[in-house]
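Just the one chain here, the form predicted on its own, laid out as structure tokens.
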Amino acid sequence: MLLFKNNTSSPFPCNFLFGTSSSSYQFEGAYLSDGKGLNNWDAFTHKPGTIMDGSNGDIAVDHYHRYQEDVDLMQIIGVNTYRFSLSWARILPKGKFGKVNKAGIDYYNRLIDALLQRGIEPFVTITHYDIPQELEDRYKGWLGPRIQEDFKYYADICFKYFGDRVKYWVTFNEPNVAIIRGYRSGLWPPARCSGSFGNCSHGDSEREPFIAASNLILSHAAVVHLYRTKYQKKQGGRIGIVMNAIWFEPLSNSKEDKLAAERAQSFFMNWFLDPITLGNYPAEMHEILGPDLPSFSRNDKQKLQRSGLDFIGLNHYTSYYAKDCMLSACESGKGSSRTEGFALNSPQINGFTIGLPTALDWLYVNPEGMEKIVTYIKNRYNNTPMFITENGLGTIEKPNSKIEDIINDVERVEYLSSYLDSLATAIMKGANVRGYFAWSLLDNFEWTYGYSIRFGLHHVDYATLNRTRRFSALWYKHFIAQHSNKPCHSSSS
């Protein structure tokens, strides 16, 4: 690990944000409390067979009732920011088709005020995978263009009630993951897919992901334009988007595999970032998909041109190899099809493994990927300010584990340390990174894995909901103390 004699020699900028991340469905619980409506994840998790351990987020870690205790835990660690998401169905139980739920507004106001009272900056995601089920039932959610107006209406309420105190806004968390798993593999709500892509009763894996993505991209543009024209000057905040960011390493030095790695990135992340920042889809997508890629109208392009981003959030956990499937013989697998860019991608291909395996089949430890993905974003998007909005390690707790084994998470500390070192290298080379958020403050509901995978700096006993500090929380506390509170000699934008 890189060691710095004092915080003045730290590579992290003087106003750097160190925080932890969470999301409403994974943390809050309070399933239908105080007027909250049903969302798509509520409906999905209540269907038998959707979640590995048969669980759901009805209670989660009960952050809704225990947020004061959790904010105290943050203060002990010394974070100066907390990234959380708002539950759309808690604020608008039926979307635009119903009234604003005052109890939901009051809850988020209490949380925001509690954070600010302890010197912790709220970093707010407007939606993190969850939408009111009402919108799914009425017009198939992201497949219906009407959702653009619905999302704008919802965001306007968020800016109105919270924007006087929230200075960092995220429109969407990982739309690439939500669209791919919801409309291509069908593993997540609304569980739509076709053919060899998954086992669903409805959907079209080769068309619907691009329709849903187009509506989501235009929803982002509408909300950014709304914020910039109606709120930003008065409220003084910034608005961006958060992408799941995998580093794709060419399997070999061949030209074919290098191009495959670029296609993998274009069909996974640039699919969303290019239209938002550059005004159109990546060239590789146009070349391969042709008319199957929904085109942006002249009016749409104007919307995109006047929106853009103040920052890009990156959720980075792992790296994958990419192997050419366009010009080379290639086995079937994730990424290998035409609508995925003819680039097989996996953490292990042909016996080559990109890093140390972990408890999760998709997460391999490859710290070098952090520097590489940050540098890639820096070069492609003109060094737009970046935040690492999630990074962490998931583990499985063995039955009847002793408390010392539960809290002595050396493996997580080694992971966080190595990835932060790699991030520091990227910053020293000129990457405009403004913050880092560990996933997560607490063990929580981990989507289709249920409660079987634990990412927390604090252990949660799911029987009692008691929180216990892990070694990683203590390590992060020391790291933050070493690298923060450096005096700023001049104001930074």
Ligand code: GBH
The other form holds:
Amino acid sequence: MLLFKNNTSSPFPCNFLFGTSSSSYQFEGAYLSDGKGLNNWDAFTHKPGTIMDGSNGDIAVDHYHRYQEDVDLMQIIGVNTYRFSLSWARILPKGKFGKVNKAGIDYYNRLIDALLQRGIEPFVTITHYDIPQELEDRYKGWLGPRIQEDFKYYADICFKYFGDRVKYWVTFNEPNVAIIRGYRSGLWPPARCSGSFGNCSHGDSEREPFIAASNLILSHAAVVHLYRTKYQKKQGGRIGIVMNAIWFEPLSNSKEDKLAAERAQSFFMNWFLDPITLGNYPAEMHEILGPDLPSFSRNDKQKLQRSGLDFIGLNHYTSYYAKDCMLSACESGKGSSRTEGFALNSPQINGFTIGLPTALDWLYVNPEGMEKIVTYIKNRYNNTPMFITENGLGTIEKPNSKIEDIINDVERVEYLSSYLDSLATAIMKGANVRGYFAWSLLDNFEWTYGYSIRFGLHHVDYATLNRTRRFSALWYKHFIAQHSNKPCHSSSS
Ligand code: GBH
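Could you please show the structure of the form predicted in complex with the ligand, as a counterpart to the form predicted on its own just displayed?
Up next: the whole complex, starting with the chain shown before.
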């Protein structure tokens, strides 16, 4: 915490957004309250064996009822923005097949107004993994082209009701992760997979991820176009997408491993960002997948290029090594197959480890990855404005922990401060980053891990739902106070 001692020269530009992030399914609870419909995550978590601790988001942290208290906690930290997502099934319980749920609209209006009253900018994700179950049942969700129309209908309602006050819109949170987990490994809804990827057989891991992704990419483009033509002039907001962004570090200096790291990125993140910004999938994907990669019609390409995006959101937590599996044979593992670009990627390969291990098997601490991923995106996408829309550390609470141990999260403070330090370096070298969001304000429902993994700046006692401030919340408060005082119209830089 001795970082940036000299606070007169904070590297963060004026109007920089400092916030925390959340999502509807992980925070709200109230899964049947006031007319909400069931979504894919409600259906999935209610099936036995899907979530490690057998839990679900029925109650979660009850943000639906406690949002005022939570907004107070934000105000104490001093954030100037809050990223949250809208529950599609709370607004449209049956998608386009049913009516708008007025109580859902009212809830988000109350939340948005509570934020604005305290000077906190709402940063809104339209879809953070959860879609009405009705759409799964009717036409298999993202596998059906019809979802493009449904998503556009839903987004139109969001812009219409909330766009007078919401100036930052995100179409999707981490579509790369949602598609990989839902249609390749089958670990998340709709839990489809086949072959060596998981233990289900009712999907097609070789083809379905690419079909679902194409429908999602076209849905994004349709909604950006809608916003640009019908709302942006009047409402004056900006619209983008959020990707899960892993930094892939070549395992060796060989040309093969460097190309493998590039392919790993193309098959993970550029898979979505290239078509959205440039109108086409990365060349490596075309070469390797051939006809299994759905092609965009000329009309689609035009739509993609004309829509684009105003900013790229990155959820960055970790880095992996990448090793070539195209020219030299590889042990099997994530990335080693054709549909993943023959680029084995993992925090540990051949005894080399990318950083400090944590309670999560997928999260290793490698702060330099922040500067590297931001710089990579800057160079590939023409320095489009970026936001770090998530960054944080998950921990496990030992049974019978004392309150001192629960709140004294030194590990999390070290993680956050080292990643922010690395982000500052990228900014000083010219990256156009406009904001940073810590994941998360509170402990919450961590998907497959249930409540066993905690990411909060505040602890949640799941017996009482009481929130308790951790050391990291206090640290973040001081950090923000030190770095957000730069006036915008001074000519000195
Ligand atoms: C984010 O990604 C989510 O947006 C958020 O909801 C969540 O709570 C937060 O991070 C903390 O986990 O095996 O190819 O999928 C969560 C999902 C799971 C993304 C592990 C990266 C590893 C790469 N993460 N995943 S892959």
